[in-house]
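This document starts with one chain, in the form predicted alone, laid out as structure tokens.
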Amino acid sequence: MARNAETTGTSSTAVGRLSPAKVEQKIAEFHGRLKERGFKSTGQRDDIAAVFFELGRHVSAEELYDEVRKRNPHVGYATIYRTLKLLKECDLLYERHFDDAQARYEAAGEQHHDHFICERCGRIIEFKNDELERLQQVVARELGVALLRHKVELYGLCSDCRKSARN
């Protein structure tokens, strides 16, 4: 379920992955956050964290816990789950929980983005598109709302799907 860099349309852009550097200063901000909570930093929660980040897209626990014993064949688990909620706690990831029900974290950010997910294949691709955007406002203000907050799933078949459902 790798995110896509194509884009999706004449006014949708997919959210890119994170460069080296803010992966980086993702972890300072990991380490600086659990210091204020009187936490410390530990070997395996970094490597948690860094694998976490340096893979750039949703991602399960499970998935996770498959990536982080590549680099610490000595993280179980319960060491996934725990950090997942301490960088959760930290802002520094979202829990999404998208139709198939499972949990999937992805790195908190500064940017707002939408998903599009594959219903075959599993693939989320997030994307930004300004047009939906304002389109959002002008419901809300057709209904005298204050819009807050919303999220935005799309459902269908990515690009690869469809091409083999033709072959």
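We call the rigid core whatever largest set of C-alpha positions still superposes within 1.5 Å between the two forms. Residue numbers count along the first chain shown, from 1. Model, not experiment: these values are computed from the prediction. Compared with the form predicted together with the DNA:
- A displacement of less than 2 angstroms separates the C-alpha positions of K35 between the two forms, with the rigid core held in common.
- Relative to the superposed core, R134 undergoes a C-alpha shift of no less than 2 Å between the two forms.
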The other form holds:
2 protein chains.
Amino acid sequence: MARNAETTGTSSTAVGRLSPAKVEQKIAEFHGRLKERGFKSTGQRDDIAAVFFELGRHVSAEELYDEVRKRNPHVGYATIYRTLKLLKECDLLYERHFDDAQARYEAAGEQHHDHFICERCGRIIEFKNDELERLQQVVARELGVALLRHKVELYGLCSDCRKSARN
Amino acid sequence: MARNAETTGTSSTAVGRLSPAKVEQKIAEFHGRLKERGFKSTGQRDDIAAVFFELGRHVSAEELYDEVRKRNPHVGYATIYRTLKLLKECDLLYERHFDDAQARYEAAGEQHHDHFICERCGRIIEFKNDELERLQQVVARELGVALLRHKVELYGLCSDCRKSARN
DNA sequence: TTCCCTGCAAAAGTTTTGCACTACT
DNA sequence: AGTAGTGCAAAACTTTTGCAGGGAA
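Having seen the form predicted alone, can you show the form predicted together with the DNA?
Next comes the full complex, and the chain you just saw is listed first.
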């Protein structure tokens, strides 16, 4: 059989804003999960969640705060952080710690993926490679450890920045 | 031929204290590189570097500060951070950002490696897997990006913690 | 002797918390 | 009505910086 490791392929996903309908759906999901867990839905939580899902992925708390305040200038940082924590508990977002000091938050999608981060322009590309996933299990087995989660981050220059670097 | 990807194998390295002779050697190297770069050698820098290399890898600034002050109670946090930055500029240490808020510092070794971090006891195991390295280059090529550096971190339970978790 | 280095304290940047008040359910 | 949520400000935590005094070359 000719299939080798390379055939596994790497897929990259586009990140971007969700359609208004999708945002509505996410908010509805948030409501449900809050209720399940005994928390309340509030106007602020809805505003924050809506802005978060509209913006797309990899926002910092600061960016989110600025955007939310355009819509609702009363919201404080504390509520932003508390709501981000709630969204995390509801499995609707992941918290990422790339090399910056500040955390970035990403809407939880269906499937696991890893990240490439451009060191020049900050662009983040998500990708998935099955062979890479499998190898990490192999490594874990060889180390005798139980793998709960993992993080693969590639840093470098994205294709656009490579071009401008050549000038 | 029976050699397949698996044969690449995973090697894990033991991290630990350096012998006094090795520490001396590292300090001498530090002196040389400071001079090359137009910096001075001082008692504090020597103390900090000595304690850093004696302790072994993956220390936080706080741990280093506490240990250094056992030897020299006069040293301030600022000098710890400034000296860590110098050691980094001298290519004698790497700064790592695992999931904690605080950075951890590791003596620069000869070869690149990745990390497994035990989420229960905090133990850090270094490992190297050539196939994993190669695959990352493949992914970078498929994404059309230039790879400058990368980070692979596995999180889970180390063998000891797996055992005690079974009780 | 000349700067660089050091320690202290204060600042900076991100995230959390205490408290009185507000508003969901 | 009752309890959880909110905003503000202050605290917490890690790391950096300004400045006056001290020490290496």
